[in-house]
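A lone chain, given as structure tokens: the form predicted on its own.
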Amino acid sequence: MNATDCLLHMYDEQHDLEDYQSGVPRWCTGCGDSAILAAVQRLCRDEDLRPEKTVFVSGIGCSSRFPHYMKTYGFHGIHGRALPVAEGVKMARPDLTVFVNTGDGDCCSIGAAHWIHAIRYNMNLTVFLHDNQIYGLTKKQASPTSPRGTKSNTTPRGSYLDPINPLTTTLGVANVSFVAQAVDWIPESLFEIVKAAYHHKGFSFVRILQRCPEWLPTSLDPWMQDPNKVQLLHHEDGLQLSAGLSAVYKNQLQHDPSDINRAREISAHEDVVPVGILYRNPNVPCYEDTRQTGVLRTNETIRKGFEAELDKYAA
């Protein structure tokens, strides 16, 4: 244990919710990002994550303003590049808790190649895909997850292509280890899924369907207004449903999250929205462990590395 960790362990420190709150969110009123922020801040408080040992990484988009509202370390990167930045942080500092917040355009379009390979690498990252099915920050362009027929600035006659399904796509990649889906309007299950993703060691991928009140204000109404269109997944190795949640959402399915084939079938359903843990395999090795990066680099090692690179350009 290094000197910094020794000092941190010399006393017990309890953090309040306010210790993770930074600034006033600039999202539109009713934006689902606010519900996700509340769930994640609650997780940090309940798990007593040290702000100085926690990092939030994002790309570009409405969802990617997330690091600005967390009183932790953060990296607001460029479009589609949140995952490689987060992987670099985790490789260099495996002792840090690293979260990634990305949008449907940020992850599934310009960042699609990084997304696929991040699943393969299975590094210990917790990834939240904020999916509002539209480019919101740049004022309503069709995204890879926009339903066919979506009228936008880039598809004024309606989009022609069927959308990407982030769940089935992720479940089809080698080394996948954790896939779940949540919706922003059910805060209880949202928090439980966020919590389960955090506790999984590996690449935890959580797709969160979230409302965009500005550009697609009614797109998720069919699922919000009819509880039978939401299917809650439960299992002794997955989510446990409370009595209150069960009373409202009666469409339930007992699903073993170790069954990847069944997870793919459930994810492909279009008539209902499955909410819960679709797949979990704790036995998939993490890339950073395979590369044996568990030993932290000393300041002297880092200094020598910088000097070696600079010496390449010396006269």
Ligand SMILES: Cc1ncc(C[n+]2csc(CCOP(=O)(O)OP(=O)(O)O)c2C)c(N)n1
The other form holds:
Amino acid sequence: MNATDCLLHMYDEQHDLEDYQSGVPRWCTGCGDSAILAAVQRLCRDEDLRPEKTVFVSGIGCSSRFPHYMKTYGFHGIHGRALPVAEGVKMARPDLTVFVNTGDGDCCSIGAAHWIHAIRYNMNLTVFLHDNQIYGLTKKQASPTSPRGTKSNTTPRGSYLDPINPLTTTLGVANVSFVAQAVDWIPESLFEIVKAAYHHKGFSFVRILQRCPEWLPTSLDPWMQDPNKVQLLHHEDGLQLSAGLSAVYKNQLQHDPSDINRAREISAHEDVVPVGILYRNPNVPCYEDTRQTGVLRTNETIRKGFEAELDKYAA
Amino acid sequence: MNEMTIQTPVRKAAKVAGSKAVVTLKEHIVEIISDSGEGAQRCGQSLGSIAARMGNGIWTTEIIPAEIRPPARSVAGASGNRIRIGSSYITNGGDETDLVVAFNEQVLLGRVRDRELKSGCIILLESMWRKHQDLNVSMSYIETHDRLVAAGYKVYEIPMEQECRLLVSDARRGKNMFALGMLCHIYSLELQLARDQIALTFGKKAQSIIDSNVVLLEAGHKWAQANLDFSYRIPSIHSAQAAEAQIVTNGNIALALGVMASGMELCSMYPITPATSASHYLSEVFEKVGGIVHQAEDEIAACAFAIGASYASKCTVTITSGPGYSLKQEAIGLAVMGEIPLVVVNVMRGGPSTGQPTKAEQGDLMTAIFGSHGDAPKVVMAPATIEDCFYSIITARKIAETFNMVVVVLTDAGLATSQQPFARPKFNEAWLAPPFDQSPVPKGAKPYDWDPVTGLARRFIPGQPGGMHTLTGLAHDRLSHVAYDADVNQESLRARSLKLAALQRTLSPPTVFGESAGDLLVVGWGSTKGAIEEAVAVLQAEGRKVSSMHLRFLQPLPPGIKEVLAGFKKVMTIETNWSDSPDEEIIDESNRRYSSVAILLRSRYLVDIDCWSEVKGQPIKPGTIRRVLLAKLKGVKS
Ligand SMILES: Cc1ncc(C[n+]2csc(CCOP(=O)(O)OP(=O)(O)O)c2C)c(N)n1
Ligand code: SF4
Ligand SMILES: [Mg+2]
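Return the form predicted in complex with this ligand of this protein as a structure block, the form predicted on its own having already been given.
Every component of the complex follows; first up is the chain already shown.
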């Protein structure tokens, strides 16, 4: 295929959902990861992403199986290190669309250092934190986002510490450029948020409250059963609410995504779950752009640069 | 103030101008040491460069205190440089020092205690301390001075600072150029070359700075001419090699130049001694050819970042030292499992744990070969010279991409900070990584289509239409699907292991230094090559039947080694890592821990190979090796 063919091919191609689906997900019935997968596959189709130019990078955990169920390129790496792997991919290949799927243990515990620094690098990545507030794959241990008192195999009498709030944490780091929260049980808003995250250029961090019926079957019930405990964020510069959503979820809040202080206040709420875009700043530079050398790499540039260095060390 | 101190007669170097003959030497080892920040490093480096330009063989070794700013005048605080200058090609730092310039007696004392100075060596000692107003300082100076004289050292007290003060305001900082001037006289080096060197060193600074340094240089030269009763000449090398264009660098600069010349585009790292200077230099120059140095948040991230970039484009490199190397282990295993090309450089330092950050050791070989859990076959190579540091990176990149493997390059603090001239590399486009494949993948091709004989599979790179798959660190089949089938794990481990054998078959047998049969064969690897061969050459010249063999590839070991071993009555390794001495009260053959290469060779070739090793943080001296080999030879019936 030559370059022109390639272009033609691109315009010809219209992708269906099946073009992004691979294998049969092995998540438990009712697992919130399935809802996230559906939203993301729909995004890929609607945006007509080229499967060969799209990469899903993950760590280890139930949620990190995600890339295997996408018919794109995928990188299912090691526990906690999804972000640095994804950064390397993006640095080498800014032409690729890179997504990251990471669990609450993966991101907020073993990979916490990378999480903080990834926010600061602000590379153009779309990151989904599948927050089921528990270690799923290793069979129910408390995670850093488990509410205090969560009974698990390592905390049989209830977990001891207050959880980390991934939203306020992310909003506290230099160069933060996009923070949103979604819940897996409202597919329409989940999709809209995933889409907004994809369209933001920079590190788009979406915390998704994800059900784990296997280990914490009732923990999200208070929020699922009472629509008023979900607070939909909307704004003319953020998401607009459909009539359908508005009818069910009456607890709505107009929030300007450029207001970081307000975003931090809203994020700190625990009784109601804010859903929508908390913060967006399209003007934070991306590390991969900052690091562009502007040098066209040819054999000749390398030779010249190399010879110039040898001259410095000539004996 | 104590009157006695002031009245102590000052032994000044005799005025002997004109009455001396120039003595011709084959080689000399010179040291310049000071408190850190007084410029002894620069003086030493400059001396080395000037001598190299004179056509001498040189080897410079940095003398680095463990702390950034140790207290002034402290025994462990010596900072400086050691330069071995010869009339033949020099391959190592050599034995003890012949002449030392010391800016205070305390740093000198440290060197004496470390037994780094030849007995009776010449000491050019800053004399200002004798009249120091702090009684403790002057007493300590006088005491040390007297003891050194009594011990037979030829001590010349030189008022360096006083002389400099006549010319510049900040004499403490300019002294190093005065010392350089003295050394240029002592070794009959052309003063113009020294002026050029100053211009080169301070090129970016104001002309006035260059001028004042030249004034000090000339003053030192003149002073030495007028006051010292000796001077030397070390003839230059007369050989084809010397006629070729040369460059002088240390091992880390050579590594970084290798990265540039290999066509790699990304180096990901986290600062750690003694590896960092390679990344410092690369940070300065890599962008000029479109490369990037990424300083990650830690070594795990540095390795993962490099892996991500390698996976999606050309092979990348991550550079580190011991503790950082340990942190990378899990990620290295991922690269092995995913068959992602990756070059990992470990500039070894003393271990375990934080160990001796600035000192050289070869303690990481076993970790390099066997590190990361499970069976994680990777290539391990060890440059033996500074030139080799350069070429090894190019070779490593090529192997990594040809075999889709992790290639570990082991250098050490010794190579990292030593300088040696070598033939200026002639740029070759074949060194450069080819562009990565973005063509469509043929229908039916699988991401891990392991060749039944070699285990090799071509890799699919994101962007290649039709190649979509999810790379995974889980056991996987040819489609990169997570493998639940019992046979798949067996099959994939086989494939990854066979790749090492496939590489091994392309390697050439190591050459033997000396006869291919004899009483004793010495095996070494990495930075000890120069010292081992020098010791062996001396013994050979004395008629001993000793040869040596140096291994550049440690994993896989090249073919032909068994045949070499068979030619010798005894075989032993010399290494700078730990081994138990058989002389220990509770050590015998059932519990003795051998040094790394000895273990490897013993297990593979079933030969009773002995070892001798030392972990004093210093490169092993050829004289030490000679003594060890002589002792070993005593037990051999010729
Ligand atoms: C270095 C390392 N430590 C521990 C593990 C075991 N482990 C696998 S997944 C996991 C936690 C998973 O929890 P989370 O990240 O929240 O993902 P989830 O399964 O809940 O989606 C742990 C501890 C591992 N694979 N690697
Ligand atoms: S254990 Fe929980 S997180 Fe894992 S697949 Fe089952 S429901 Fe989902
Ligand atoms: Mg979890």
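Basically, rigid core = biggest C-alpha set you can superpose within 1.5 Å across the two forms. These numbers were taken from a predicted model, which means no experiment stands behind them. Positions refer to the first chain, counted from 1.
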Q: Superpose on the rigid core, then tell me if the C-alpha of Gly305 is displaced by 2 angstroms or more between the two forms.
A: yes
